[in-house]
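Taking the form predicted alone, here's one chain by itself in structure tokens.
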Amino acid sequence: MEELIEKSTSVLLNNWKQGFTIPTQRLYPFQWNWDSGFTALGQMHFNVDFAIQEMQNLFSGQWENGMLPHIIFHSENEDTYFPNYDFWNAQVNSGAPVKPKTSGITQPPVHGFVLEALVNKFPSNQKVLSFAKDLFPKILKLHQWFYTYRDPQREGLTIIYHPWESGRDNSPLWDNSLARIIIDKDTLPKYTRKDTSISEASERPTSDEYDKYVYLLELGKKYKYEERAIFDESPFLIQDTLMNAILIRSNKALIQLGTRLGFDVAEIEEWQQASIPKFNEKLWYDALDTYVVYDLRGQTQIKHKEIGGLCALFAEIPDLEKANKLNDYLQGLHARDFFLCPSFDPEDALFDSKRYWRGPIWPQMNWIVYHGLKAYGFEATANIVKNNFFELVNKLGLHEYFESQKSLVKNLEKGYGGSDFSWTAACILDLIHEQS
């Protein structure tokens, strides 16, 4: 464990760029939204100032309406990533900051429970408490944006209109919705991907998927990233399990923090009273014994087992009966010789254990599921999730994501995607310190 702590700390220090952390060298050279949240969870164990600066610099990119973009382009000189700030052209929206440049979409709002963890670790640190009082209204404004602009039916469930917002870019969940997009190559802007020249193409989204990501990006620019206009035309409108579970969990953190710090939390409590029942009503699917995402454009559930449904445990959304079914699913995968937790159901024909979000294991998701299982007292399964993660890192390195089939891991020497990855290192540090 001491060696793992040393390696993980070294990765975070090497990826530190004078106020923020990049996920990994070359592949992701900017500041990513939910990456930074998890990174701060690791940084607080060796340098609380880094954790504070990480979040401050992330929120320097917040828009006037409260939206927090998924990429903050602190540097305008990097050329190893597409789409860069100029392709996003976020300034078509008058509320986007001139500096730093940003993307035009968001990511799962982890910031509430990250701030809660920071305050819980340093309950008497005046610098941390002052920072928490400064950041709380900004996180609240972000949540207000979700419920104001991304919940058009006022159901208590927020919507994504781009797969990148889900954090699970090329999950099979989005296949049918993306199939509605018919690409006219003549109208699609010319672009050159950079990721496949740095990472193996077999581990990345396909070219067809990227065309559709760009199509949806262009749709955002067309309407100046104004949600209501985008909703009218977008073929991709999803009420996502992960996005909503993370929002609900961060709401819970804000209620606890706000009460402690002297903020009014009545509005947040109202969101919870609507969101949790609607999540259970609309996103649970009995035939699969799991939560599934809802295709708002197609007016149907997308019926697949995958990692997002398990994140409901982290937000303490399911009753005990539903929670037991989710736990049983993980125990079944463990019994069938899979590392936990695969990002997509290995029994599904669309499962691909190597290609990004179609099957591999992701560190931050294991962190989320681990804490969700512990909330329900499923200690045995939680420990499998944690120990599987440690085993993969010890054998394959601090990579972005990992093979989920034990039979294949035996013959591998490294993980998938980027190496020396920040959220992998951060989750390792936080889990080790939580254990000790």
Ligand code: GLC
Contents of the next structure:
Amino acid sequence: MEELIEKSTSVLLNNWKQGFTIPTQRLYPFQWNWDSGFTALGQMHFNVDFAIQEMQNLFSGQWENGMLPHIIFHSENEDTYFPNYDFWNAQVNSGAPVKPKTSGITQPPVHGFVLEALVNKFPSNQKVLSFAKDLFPKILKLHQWFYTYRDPQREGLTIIYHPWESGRDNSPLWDNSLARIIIDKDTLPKYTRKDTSISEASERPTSDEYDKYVYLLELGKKYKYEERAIFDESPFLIQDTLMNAILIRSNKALIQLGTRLGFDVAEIEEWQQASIPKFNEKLWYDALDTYVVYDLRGQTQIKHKEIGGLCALFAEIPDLEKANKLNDYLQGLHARDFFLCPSFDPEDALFDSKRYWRGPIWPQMNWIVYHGLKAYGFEATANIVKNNFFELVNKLGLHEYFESQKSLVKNLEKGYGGSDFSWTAACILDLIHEQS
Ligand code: GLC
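With the form predicted alone in hand, show me what the form predicted together with the ligand looks like.
Then the entire complex follows, led off by the chain already shown.
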């Protein structure tokens, strides 16, 4: 464990850029939204000032309407990533900051529970408490933005219009929605991907998928990143399990924190009262014993088992009966010699054990599922989730994502995607500290 702590700390220090952390060198050379939340959870164990700065610098990219972009381009000189700040051109929206430059879409709002963890660890540290008082209203504003702009039907479930917002870019969940997009090569702007010259192409999204990501980016830009017009036209409109579960979990954290710090939390309680029942009603799918995402454009559930459904545990959305079914599913995978938790169901025809979000194990997802299982007292499964993650990083390094089939892991020497990855390191540190 000592060696793992040392290695993880040095990854976070190497990826630190005087105020914020990049996920990994070259492949992701800027500040990513939910990555930074997890990164702060790791940093607080060796340097609380870093954790504070990480979050402050992330929120320096918040838009006037409350939206928190998925990438903050603190540097305008990096050229190893596409789409860069100039391609996003967030300035078409008058509420986007001039500096730092940002993207025009968001990512899962982890900040509420990250701030809660920070305050719980340093309950009487004045610097942490005054930082918490400063950040609380900004996180609240972000949540207000979600419920105002991303929930037009006032259902309590928010919408995403780009796969990147879900955090799981090329999940098979999005295949049907993306199939609605017919690419016209003459009108799609010319672009060059950078990711596939840094990382293995077989571990990344396909070029067809990339065209569609760019198409949806262009759609947002065309409408100045304003929801109403985008929603009228977008072929991709999803009520996502992961996104909503994370929002609900962070709402819960804000209620706890707000009460402690003297903020009014009535509005947040109202969101919870609408969101949790709606999540159960609209996103549970009996035949698969899991939560699934809802395709609002097609007015139908997208019926696959995958990691987003398991996030409901983390927000304590399921009753005990449903929670047991999710736990049984993970125990079943474990019994069939899979490391936990594959991002997509290995029994599903669309499973691909190597390709990004179509199957591999993601460290921050194990962190989320681990805490979800613990919340229900599923200690045995929680420990498998944690120990499988430790086993993988010990054997394969602090990578971005990992193979889940034990028979294949045996013959591998490294994980998939980027190496020396920040949230991998941060989740290790946080899990080790929680243990001790
Ligand atoms: C990929 C992941 C996303 C993450 C980003 C930076 O796009 O899908 O979840 O935030 O990389 O690590």
